[in-house]
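The chain below stands alone and is given as structure tokens, in the form predicted on its own.
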Amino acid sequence: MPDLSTTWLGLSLKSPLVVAASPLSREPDAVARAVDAGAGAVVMHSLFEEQLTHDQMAAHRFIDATVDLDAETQGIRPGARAFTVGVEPYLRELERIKRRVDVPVLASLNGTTPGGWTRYAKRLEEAGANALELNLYEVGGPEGETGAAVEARQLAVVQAVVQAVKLPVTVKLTPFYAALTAFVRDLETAGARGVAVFNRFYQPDILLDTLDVDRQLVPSTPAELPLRLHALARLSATTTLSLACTGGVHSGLDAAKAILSGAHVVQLASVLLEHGPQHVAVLQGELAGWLDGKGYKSSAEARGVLDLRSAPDPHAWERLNYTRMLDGWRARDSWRRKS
């Protein structure tokens, strides 16, 4: 069988298989069921800066709204800053899962400004967190905020976490940059050791019937996982910062494609979702079989083979490939056949 086994952000994994950032990494029971599988190490599900930010004001006006009633009130009731909110469950769920695996763990910070990420990435250090996940969600800034202002508030926020932690940080982009490899040579400059590859927005439908926004989350599909793909195989070929892919690998053969492309690790969450965490042997067992049918003693032997440095057509990757798909769609259209 081959080796497996990857280096990734400085870790030894036993496997490229990553159990993603999701609701499945709150059950510590799922999350050993994923390792005992096969997986080599595990994101924990976001920590939202909003979400910190909601219940701390929310207990502030709760106990203070009170506290200032009457002098008997004061000798009753304590302050908001004797209640702890925020951080602290997120920090019992780290150590819970840290009990359960021996594999590495990672906590995910989900912000947008410096501020508090300094200091809620020191308590997850503390608890053990083997590195830290920056998840840079964004859907939109302030009005009139151009992309380069943007770009420079997210590289103030990964300076800050770097400078704070002596962990590894890896960085989860959205695909929405004017110019990725160039902020990801931004991101190496600040201190990130890794990239993963891309976040995937929450997209809210229409319901036309009741004139009402679908909240519904919609898992990914391997039609997704192109895109991931092109990017991979550019940023092998620019940076020397651990890869990672995450969204639309449901297979094997998936995962071996982005490996090829130049991903140190694969990161899954909607196919154990569907599947349940026990699917990472069958996406192992796809993986090591393509591996070993190829001739590949390892991943490590695989990884970047297809990337734009080292694939036999580097344009595949470029702008020349458009205009020779655009061609070969046309000369295989069916309808054209039948007029």
Ligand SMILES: Cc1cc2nc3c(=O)[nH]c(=O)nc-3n(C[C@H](O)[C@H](O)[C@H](O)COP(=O)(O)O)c2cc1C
Contents of the next structure:
Amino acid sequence: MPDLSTTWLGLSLKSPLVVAASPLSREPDAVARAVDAGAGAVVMHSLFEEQLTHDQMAAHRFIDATVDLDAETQGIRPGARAFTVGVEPYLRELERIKRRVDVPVLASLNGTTPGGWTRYAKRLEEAGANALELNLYEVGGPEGETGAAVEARQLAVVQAVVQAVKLPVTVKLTPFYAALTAFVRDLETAGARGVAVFNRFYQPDILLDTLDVDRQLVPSTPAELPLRLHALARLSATTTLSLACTGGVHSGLDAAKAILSGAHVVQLASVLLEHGPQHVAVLQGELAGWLDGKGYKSSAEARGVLDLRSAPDPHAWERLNYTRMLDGWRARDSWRRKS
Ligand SMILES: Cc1cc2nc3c(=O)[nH]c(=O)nc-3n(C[C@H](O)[C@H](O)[C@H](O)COP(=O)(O)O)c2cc1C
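Switch over from the form predicted on its own to the form predicted together with the ligand, please.
Following is the full complex, with the preceding chain placed first.
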């Protein structure tokens, strides 16, 4: 059995297969089953900026309403902490999971603007999180905001969270940055220790019957993996940050591809929501079997073997692949062969 252990964000993990941020972490039993089946770490579902800002507003409104009360009445006023309705249950969930499993547990913060909410990172650290994943999910910034301004705003969020804690912080990114490797370099300067690529966009469809928006969350498929593999291969060649693959990993062979591209860990959401947390064991068996078959003694040995480090000019190489593929397709002409 090859050695599957890996180091991610400075944490030692027994396996690169990690439970991704998802509703699974709302159920400590499910988390424990994933860990028993081999998961090396767990990322909790997110605590959202909007949730935290709402909590702060509720606390302020309460204080405003009671500030003129006499000393006796003030004495029975509960502290502002009692009004952090969103954050308290989350902290309790985190503590429960920490008690159940012996692998690192990451809390997840999710937001896009710098502000007081980022200070909640400290509460997550105090509750026992081993690291933080900061999700910068946004489909588009405010109208008229330039790409440079979007990135500057997001870097300010990262800096604020990093400064609030001693824990390692990894940043979960969306795929559409004009210059991904440069932005990741800026994230490193801002103090991030890792990146997770990529968020899935939950692109709502249109319901033609009702002229409404269809907000159904459709699970991923392995077709979403190559976008991640390409980014990992580029990042693995250009950064020393820890790399997590998220999106489209449904088998141990998908995980092997991510590791060959440079991933330190592979996060799993849809596949576990579809097949159950114990399914980690299936992926682990497939990954170990593939590594063994290829003669790798460990997953670390396979990591980054297919990254772009050996390409002297990755940009030119990618353009060449692109033009070759389009040319090749014309020559094969699939529909003509079928008829
Ligand atoms: C039902 C569901 C809930 C999710 N909730 C979160 C969340 O709270 N925070 C987050 O960063 N990602 C969340 N995700 C995204 C996953 O962590 C993951 O990045 C994404 O689903 C792609 O991985 P997959 O192909 O393994 O599903 C969620 C995904 C699903 C399917």
